[in-house]
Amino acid sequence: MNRLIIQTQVTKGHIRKDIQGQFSEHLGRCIYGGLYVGEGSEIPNVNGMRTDVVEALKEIRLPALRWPGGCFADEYHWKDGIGPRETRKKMVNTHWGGVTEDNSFGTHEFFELCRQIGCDAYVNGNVGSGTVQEMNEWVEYMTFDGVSPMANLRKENGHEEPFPVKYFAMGNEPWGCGGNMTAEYYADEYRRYQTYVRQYGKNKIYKIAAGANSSDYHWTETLMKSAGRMMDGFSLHHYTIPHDWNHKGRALGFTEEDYFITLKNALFMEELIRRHSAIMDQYDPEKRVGLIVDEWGTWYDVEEGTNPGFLYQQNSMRDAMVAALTLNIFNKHCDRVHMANIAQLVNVLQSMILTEGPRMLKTPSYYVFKLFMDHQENELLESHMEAPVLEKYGVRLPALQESSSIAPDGTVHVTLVNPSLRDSQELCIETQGIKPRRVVGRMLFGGAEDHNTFDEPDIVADQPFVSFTVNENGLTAELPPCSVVHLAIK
């Protein structure tokens, strides 16, 4: 029998809630129609924000939201998105579909969205096509509580108090769409730009450097050596695709082999974090600088008939498995991973939510975040899984994967993944240090291609998990194939 040993009195690190962060970019229908419909819309809204979407995001305790990009961030000029909407400057979104951006969703609207959701703001500044002065003035506009040109402008635009900015990044993907820079050049640019991201009053900004593209370890070495002491966080981008960038495959209609290859590629996140962390450890042995995985998730070919620049794709149980495997990896590396932001929140890539006019549905990935939310702000527990390797199509996957944490009230939370498509897995869980009195389980399971549609929005959803027996040393559980299970053990 498979065996999981949890040492409930041995902690290994703090799981920050922001590991379950999200990403919203001016891309396709993420902002317009997904999050924001305007005050005059017939779709129920509060100050222009879709009520159904906001309520769904509050339900999963969305902790931090990244905006306005992504590639869009390095062509976004913030002053175009403030003041009366009818006078705001229009622009062409050259990165994503060549559509007109009317800037009706700007700084004030973003912070109103964060206020309604109850999440922290992660703002991405423009280094690629912007200036130091522009970034300096934006930070002053958002956070200065006093008399100054930018603070006065904010007040004239209807917001007397400063906006709470928790995270601020200097640029996005400077190695690519953010300027095609070398690591050495960007390191100098980061040092210069961050100097003018001032700390005003009580607001303390967590400064993030634009980090590596997947396995570019030279980028990490260069940035940490040159500017590590000037940053609080260092980003990492990695997307999971079944094959290669020219043949990403379909979100639905994939083969069993595609399924296993996709999960194998998702597990590559473990190696990426381990190797980037090892480099960071050389220059930051105390682990002060956080690894910020602010773009991750699945990326397939767009749905047939949709704008190829909008990156709209369906979301199935395969995506749910990728999300669960990845979140468990983040938990296990919480000593270095301070925040992560899946791409993206609504209607783009591995979304939590899909919308179509007034209709809205929650995806399988959404329900994974719901199952994981009780890990937020817990202490990671020492745990060890004894399970065989699942081998198929030349792919090797763990037969079971998990992470475990303990909440302030003493409840032990365990999230388990069974990636097999056909075989259930029996698991003996030993909770060393406590004798379970009460266990509550929730699960998500189904076929690899199971997904929700606007006509049938509840095909895949979390439900009670009761296939377990409590004993003196822990419990024995049977996990169905293609499943994610959350156990709360008291």
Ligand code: AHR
Given for the second form:
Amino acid sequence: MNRLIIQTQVTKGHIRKDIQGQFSEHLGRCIYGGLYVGEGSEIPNVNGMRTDVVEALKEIRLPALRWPGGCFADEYHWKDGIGPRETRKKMVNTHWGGVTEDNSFGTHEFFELCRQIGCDAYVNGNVGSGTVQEMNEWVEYMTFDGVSPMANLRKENGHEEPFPVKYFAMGNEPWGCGGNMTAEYYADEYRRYQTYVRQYGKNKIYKIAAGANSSDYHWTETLMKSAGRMMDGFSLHHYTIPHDWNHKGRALGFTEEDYFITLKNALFMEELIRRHSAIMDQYDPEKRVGLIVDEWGTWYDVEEGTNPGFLYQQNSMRDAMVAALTLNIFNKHCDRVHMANIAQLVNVLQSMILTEGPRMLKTPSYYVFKLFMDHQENELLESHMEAPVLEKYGVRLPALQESSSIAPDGTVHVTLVNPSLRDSQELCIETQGIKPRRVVGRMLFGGAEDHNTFDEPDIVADQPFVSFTVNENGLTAELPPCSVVHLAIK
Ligand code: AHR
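Could you switch over to the form predicted in complex with this ligand, since the one displayed so far is the form predicted alone?
Full assembly next; the chain just shown is listed first.
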């Protein structure tokens, strides 16, 4: 039988809650329509933020939100998004559909959204087309608590107190849409821009350098060598696509083979983290600098009939499996991975929520975050899975995958993934060091293509998991095919 050994007295690192962070870009219907509808909307809102969406995000304890991009960040000029909305300058969102951006959602609105959700702010600055002065003034505007031109402007715009900026990034994808720079050139730019991101008062900004495109290890080597000591975090972008960038494949209507290839491609995250971390270790052996996976998730061809620049895709159990496998990988690498932001929160790529006018639905990926949220701020536990390899269509996947952590109150949390589409898996879990008194389980399961629609929004949702028996040494459980299970063991 498959066996999971958890050493409940051996901890391996702290799982920062921000590993479960999200990303919201001015792209398609993520901000406008998805998160923000404006005070005048008939859709219930508080200060313009959709109440249904905010409530759903509070339920999964969304810890940190990245904004305003993405590629958009390097074309964004923050001063266009402050002051009276009717006089804000409009711009063309050249990256995403060529639509007019009216800047009605700007700095104040973003912090209002974070306040309502109860999450930390991750602001992405503009290096590609912005100036050092512009970035310097934005930080002063947001965080200076005293008398200064920018702090006074913020107060004139109705916000007396500074805004809490936890994370700030210097540019996005400078190797591509953020300016097509070489690693060497960007390293110098990073050093210069970050110099003027000042720390004011009690607000301590965690500075993030833009990292590699997937397996570009030269980028990491160059940046760490030149600027490692000037950064707190270093990002990594990696998307899971079933085929290739020209023909990514569909969100629904995929084959069983596509399913296994997608999961295999998602598991590549493990190798990426291992290899980028190994380079970072050479320059930062104490692991002070965090690896920030601030864009990850599935990317398919857009849904037929939708604007190709809006990156709208449905979300099925296949996406749920990708999310669960990836979050387990992040947990296992919590010594280096300080934050991650799945792309994106609403209506774009691998979303938590889809909306259509006043209607909204929670996707299978949303429920994975719900099953994982009890890992937030726990200590990772030493654990070892003994399970065979699942081989299908030439793809090799672990028959079972997991991560385990211990909460401050002593509860052990285990998240398990069974990727098989046909076979349930029996698992014997040994909780070395504790005899379970009470076990509570929840799960998500279904067929690979199962998904929620606006007419049937509850086809996939988390539900109680009761297929287990507690014994002296732990428990035995039976995990259904294509499932994600969370166990809370006391
Ligand atoms: O998430 C969509 C886009 O993907 C982002 O804007 C960009 O950073 C990445 O290429």
